[in-house]
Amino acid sequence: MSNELLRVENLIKTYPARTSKGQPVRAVDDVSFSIEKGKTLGLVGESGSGKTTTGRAVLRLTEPDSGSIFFEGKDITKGNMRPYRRKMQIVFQSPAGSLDPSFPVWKIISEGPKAYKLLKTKREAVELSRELLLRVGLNSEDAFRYPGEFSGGQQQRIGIARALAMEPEFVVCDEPVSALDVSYQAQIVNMLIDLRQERELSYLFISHDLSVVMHLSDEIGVMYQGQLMELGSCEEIAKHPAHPYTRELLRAVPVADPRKAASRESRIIAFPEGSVNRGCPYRLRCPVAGEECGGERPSFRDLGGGHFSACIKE
């Protein structure tokens, strides 16, 4: 029996041009992946690579142009998402921006369950909120305070408690620690790991920080300009990165020893002007690119053991 919880096939999302002379932006370009129950897929890439759009499209907070999304074996690409909202939740990047400043914390956390008539009274809503606040490392009395009274890390804990209130099976974590101090980042990541084990959750964890993704994930997908460049287990990608972009991201991960840091300095360069309409989207920045990289778009090749790469030179 398959242990697959989520499967995404050939997902595409294009945004219209911002000006009359501009070109449409293919934010997600033929992306496919799957996530098993209780597992985490980390989606990593630079800002603008399409990670967040992919996460929102999977939940259909942003409607994809084409492709298919299957949850527990059922096609949820179209139709009413209400039956699946309880099972599929999201933790947003900006904790302050995702919490209503006019609501007390207990009301923020219990709003989802109340909408699904899972709570009948205010007392039940308050009690649920207090229990969840304790679970995410806050005080039960914080239920009566307002979002503006908390630090960024505490606000993110409230956002996680809100997602947990629906008792989901799958959570999209959209850059949940990028706006936090390093000390808070470690606390939130470790808490997410504990919650995954306790509740058998599955995550799509989105981040530009490869070191964080590797700490939390079972599999990693590397995105660039809307396309998946590489996909594989965390261990395989760490030891045998197949795509030049993945290797440069690994070289850019900070290390404590300055001598080691100097020896593995990244060669990632700034985005070139213009865009690549054919061939490999990374070729204008790639240290090993050749003329053949400007031909057909590289296919996603199976390297064995669930390891895939979109590079014709490797």
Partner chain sequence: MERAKRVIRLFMKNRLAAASLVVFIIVLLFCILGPLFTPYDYSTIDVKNCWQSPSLQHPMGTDGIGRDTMTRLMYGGRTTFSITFTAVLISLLGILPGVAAGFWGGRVDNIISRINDALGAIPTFLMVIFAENMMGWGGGNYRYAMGVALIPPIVRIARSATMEVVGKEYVEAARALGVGSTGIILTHIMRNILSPIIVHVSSSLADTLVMCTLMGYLGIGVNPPEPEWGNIVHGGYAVILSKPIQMIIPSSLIVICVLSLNLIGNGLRDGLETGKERS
Contents of the next structure:
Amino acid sequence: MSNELLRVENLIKTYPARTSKGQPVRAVDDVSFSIEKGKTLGLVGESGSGKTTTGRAVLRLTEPDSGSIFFEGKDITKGNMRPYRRKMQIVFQSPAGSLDPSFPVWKIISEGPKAYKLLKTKREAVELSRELLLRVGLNSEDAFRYPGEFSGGQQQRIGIARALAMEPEFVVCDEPVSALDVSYQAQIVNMLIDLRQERELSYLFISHDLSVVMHLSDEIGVMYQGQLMELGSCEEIAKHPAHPYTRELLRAVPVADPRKAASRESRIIAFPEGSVNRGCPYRLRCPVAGEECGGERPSFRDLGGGHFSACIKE
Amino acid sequence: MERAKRVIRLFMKNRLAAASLVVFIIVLLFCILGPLFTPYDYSTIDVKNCWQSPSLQHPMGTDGIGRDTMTRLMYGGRTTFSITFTAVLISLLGILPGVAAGFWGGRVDNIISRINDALGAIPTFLMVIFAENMMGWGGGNYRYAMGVALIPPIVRIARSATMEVVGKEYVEAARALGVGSTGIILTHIMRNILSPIIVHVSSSLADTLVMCTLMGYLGIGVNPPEPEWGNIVHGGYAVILSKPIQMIIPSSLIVICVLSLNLIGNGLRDGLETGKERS
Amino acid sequence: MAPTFLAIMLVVFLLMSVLPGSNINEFSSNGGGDWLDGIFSSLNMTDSIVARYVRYIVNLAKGDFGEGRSSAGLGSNIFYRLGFTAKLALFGFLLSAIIGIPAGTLAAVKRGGRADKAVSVLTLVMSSLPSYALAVVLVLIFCLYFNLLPPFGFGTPEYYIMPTMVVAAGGVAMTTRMTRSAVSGELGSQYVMVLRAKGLTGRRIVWLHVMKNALGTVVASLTNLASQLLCGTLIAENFFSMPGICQLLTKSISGRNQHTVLGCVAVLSVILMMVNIVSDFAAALLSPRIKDAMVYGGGRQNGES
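Let's compare: the form predicted alone is above, so bring in the form predicted together with its partner chain.
Then the entire complex follows, led off by the chain already shown.
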């Protein structure tokens, strides 16, 4: 237990309805998981699955409605987050949006340490940012340029440098490569892996791209409509996916061997709009769904070896 | 500061705006330094020489009681500009409530916006007239009322600009880094709301100048004999049919100033807006 | 609207009662009707500020503004002049609309072209020109050089021409700018693209809708325009010696006749407020989109995606 870095229990975040007739949306619906020191949990799901909201809720950038968050054993669900922010950082999805265009790069990177009064002079701040820029593969003279002068991939590196400036132990990576060209994606992902090794970081890696997630996660959580559908080690999920939705996601991953690809089934089911409040949220798309799936919400069943699934059919 | 250099460079490219800036500075110098060079005082009365047309002795003629018009314009410019700038400076007080309303939203926003709307509903002119009436007219007391009347648009602009910034991801990033609310306001928000405010200030300088001279022209501005451009125009009204040049000269000066301010404002707007968009 | 008016008048009233040299206290010590006295004495408030304020407002409503320095009834004076000013303002408004709306529409349609640039230049010039400067120029041209129009006085229509132009000057720039942005906004919106794509719809129908909506937006900011026109009217009445309420206002300010000032301010505020209401109505009538916005309010959209 002393190895546990982050634990999330029964996290719920609801948003009020957008229209007068709509229902409130449960973006995060009773999600629980834990991450050990040095390990990476990948959170996968399509848009709207709640993975981004979960990532933000863990850092309390969005306040959860109920549930608990524990960091290094301490309850950080309520109260002042400031002491913990040093150790918990985030890399955002859109590189351009998360960098203030009116700030020069050195200011962006040193903003965090400056807020904690770790840097006293401008020179120290510039020094620090130069070091970090080199580490993420940029030039040290870039410290004086503005974000607008960089490409998306470079901006993302600046964002990573900024997160590293705080020397965190835990980093939430919110779709850090989704906005980048495929060629850049590999570079950034590899850099994240190197950094993880160097600095003994733990990641909560959020993405809709299962192949990327599988590449760098130790454990994987699959989310759908705010609920955790399956949770387990990367290997287990790749070889023995227990939930139909996980299988659907795996089918979408391109497979090198065309013969193997052809043998995979695919089924397209149209699903009606409207919120699903009863039973398993996936049942409207599920190829193996049955009557009983519309009853109670399936519980998260332990299949052994840290492998959990929320499907009653397996 | 490097950003400022970029904006200035773009501004200078706009020849019209740059020329207007030069013109405006010339006029300012005329008013500030001019009085050092004239032999006259603005209240030297010389009734024998009244209503003179421009001559070597009096490059812009004399007014109804023989005072040299050019000198009066110089001093008058000081008065007019001092009133105008004071009013605009006072209006900048509106930045604070605007940012507060935009940043915290909710009830704070509600209260501030309501008060602001109520204040803005009162037509500027009536407010100014009323204040002048109350505070005793003359002496440019109405500059405070003008300043107050200029506050609502600033509050609105500051508020909407702040709201735009608050929704941006880099503010969330700053929070994640541990920056407190004060820090966020002082850095991210202030830097990013400057441009719309600057643009508005330049155009409100022009409008305030017009309004200030308007008061003078109607005879309800600064007390005579103290000169003010509107006053001088007012004085020229008496002989408009016989010596229209008496009104034309001060009016032209005013028009030149207002036009330059407007062009400068246009140039600033173009410079700031294109300066921000960088892909 | 009423609360705003009462609020303005309250501020006005309080300030006036505090400042020396104001005789508003005597004025509001009586009058307003005996029923008021009855209420106040029963509440023991006969001489309080509240009582005086209420009496003042009631007096206003009855058209009684109190005595000005000249003992002629102020109320009738104001109302007589009001008619004058109203005529002048209306003409000025019409003129600025007649010039401004087509100009703005032209600029919007030929966006970026020479017509647009020309209109922009003209707008810039017009908004930089203080009305009195324009008045001087007009008098120069029409009176001195061409001897066409009489400069001062009132009566026959020719006296109205230049004042109307001065009033309109204040409004033209604003009208043009607003029409241009409103029309180009409409032209760029989706329904126009749809109608054009269909191709079958006649130009006339497209234009009808575009103009209706655009004018709705313009009309909605009529109140701002009214302020501009007010300034224009002030100058026009002053310059051309027309007996309107604005002239009375400026004369009474210079003459330190506080009653009259108060009365004029009150009347003008009421009128502006009525303009506000009318403009909201008209805007809602013209443009269904504006009507929806007014009725349902700006919906607050919560939650992130």
